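There is one chain below, alone, in structure tokens, taken in the form predicted alone.
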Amino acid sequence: MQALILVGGEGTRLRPLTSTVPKPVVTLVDRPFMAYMLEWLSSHGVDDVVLACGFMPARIREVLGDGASFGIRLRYLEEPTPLGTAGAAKFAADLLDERFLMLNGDVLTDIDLSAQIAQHEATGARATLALVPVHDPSAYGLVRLAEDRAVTGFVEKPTPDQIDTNLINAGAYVLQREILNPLIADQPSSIERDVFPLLVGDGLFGFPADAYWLDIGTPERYLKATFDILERRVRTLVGERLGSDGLAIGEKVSGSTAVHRPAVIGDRCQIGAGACVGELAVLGADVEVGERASIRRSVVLDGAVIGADCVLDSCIVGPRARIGQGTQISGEVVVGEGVAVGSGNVLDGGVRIFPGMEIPDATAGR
């Protein structure tokens, strides 16, 4: 089985994490985000994947390689200009099989693709859309189904009186290549707006999935995805690594610490006396944590240095950032790669600090 994954966006909503790294290979817990999707696809028999890239494609290729480590063939296609979801598929058409999966590369999910493919075959569909239920349908475009799961219509930004379903498009499709034929090559177009509505009543079906689904496009959702992986709310290989005790500690970790699980501590971390890590904490490789520091519900990426007596709660600290002694960071703050934050600071309220910035000691000038 073959899959086309759309990863052309710049990930602007996730900056500064994506200021220096393309979104598909931003680290999520202990591996590039795209690894979750490739592992999920492989578990459902997908062995050929085309990545439709736009932003920093060389970096994506450098990190993911040829797909051998995931048990798949991985190929890369670079869009000359942004072409939209349907335009990207049309651009890739010469590489695509007669039937293929098309996926939004921003989503963490464990949808049963095998069952979706089986339904597609059984109904003779031209396109089968994975659908997931949401608690607040008013915030999404809704998909209406008949009893046989044929799509009968779409409702964008529904008013209360229009809400008669809670199913939304999950960004995972089984498609017959021929639906791309009417599209004009090299012209931007949307499969959701320009293709699917024309297929209503003509081979368009929905597959309601009782599955985990999350778009990780913002820091808030990045943290939620991290926590859900650690708590095994979504099926992943990371969850299997955590095992029954909910704890994964890498090699050559030094120092004594109190660890509240679930938590992941990367290779070669150095943790000072009296420090406390977790619950729901991730330390990347080569992280240094000072004495008496506290890190919970937070992600600290590779090579970052956290000073003594720091308190981190519900935040993200980028690779090789340095956080000075006694600084407190909370409230979904994101500290970018290589940032230096002086001692005694208090950062909260969702502040984003971009790579290259320096914040002096809070006591400077007093």
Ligand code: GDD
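Residue numbers count along the first chain shown, from 1. Source: prediction; values computed, not measured. Throughout, rigid core stands for the largest set of C-alpha atoms superposing within 1.5 Å between the two forms. First, how it differs from the form predicted together with the ligand.
With the core superposed, Val155 shows a C-alpha displacement of at least 2 Å between the two forms.
A movement of the C-alpha atom of Asp136 reaching 2 angstroms or beyond is seen between the two forms when the two forms are aligned on their rigid core.
For comparison with the form predicted alone, provide the form predicted together with the ligand.
All you get below is the one chain by itself.
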């Protein structure tokens, strides 16, 4: 089975995590985000993936390679300019099989694609969309469904008066390639606005999925995805790695420490005396944690250095960032790659600190 994954977006809402790394390869727990998608696809028999790229494709290729480690043939396509979700598929058409999966590249899910494909075949659909319920459909594609699962309406980003169901497009489709025929090559177009509405009543079906589903596009959701993976609310290989005791500790980790599960600690981390890690903490590889520091409900990426007596709660610290002694960070703050934050600071309220910025010691010069 073949899949086309759309990864053309810039991931602006996840900055500064995506300031230096494209969203598909931002680390989520212990692997690049795209690994979750590839592992999920592979578990449903996908062995051939085309990545439709825009932003920083070379970096994506560097991290994911030819897909061999996932048991997948992985190819990369780069649009000269963004062509939109349908334009990207049209651009890839020469590589596509008659029937293929198409996926939004920013979703963490364990939807049963095998069952979705089986329904597609049973109904003889031209397109079958996985659907999930959400509290507020306004930021998504709303999908109205008849009893026989035929789609009776598709409204992208509905206005409040258009919302009459909580089912939305989950961004996972089984498609017949011929639905791309009417599109004009190299002309931007949107599958949600220019294709699906026209297929209503003409072979468009929905597959209500009883599964975990999350769009990981913001720091808040990135943290939620992290916690859900650690708590095994979504089926992933990380969950298998954690096992029932909820703990994964890498090689050559040094220092005695109190670890509250679930937690993941990467290779070669050094943890100071009296420090406390967890619950719901992720340390990447080569992280240094100072004495008596406390890290819970937070992610600290590769090579970051957390000073003594720091308190981290609900935050993301980017790779190789350095946090000075006694600094407190909470409230979904994101510290970008390589940023130095001085000692004694208090960061809260969703502040984002970008690479190149510097935050001096809180007491300096006063």
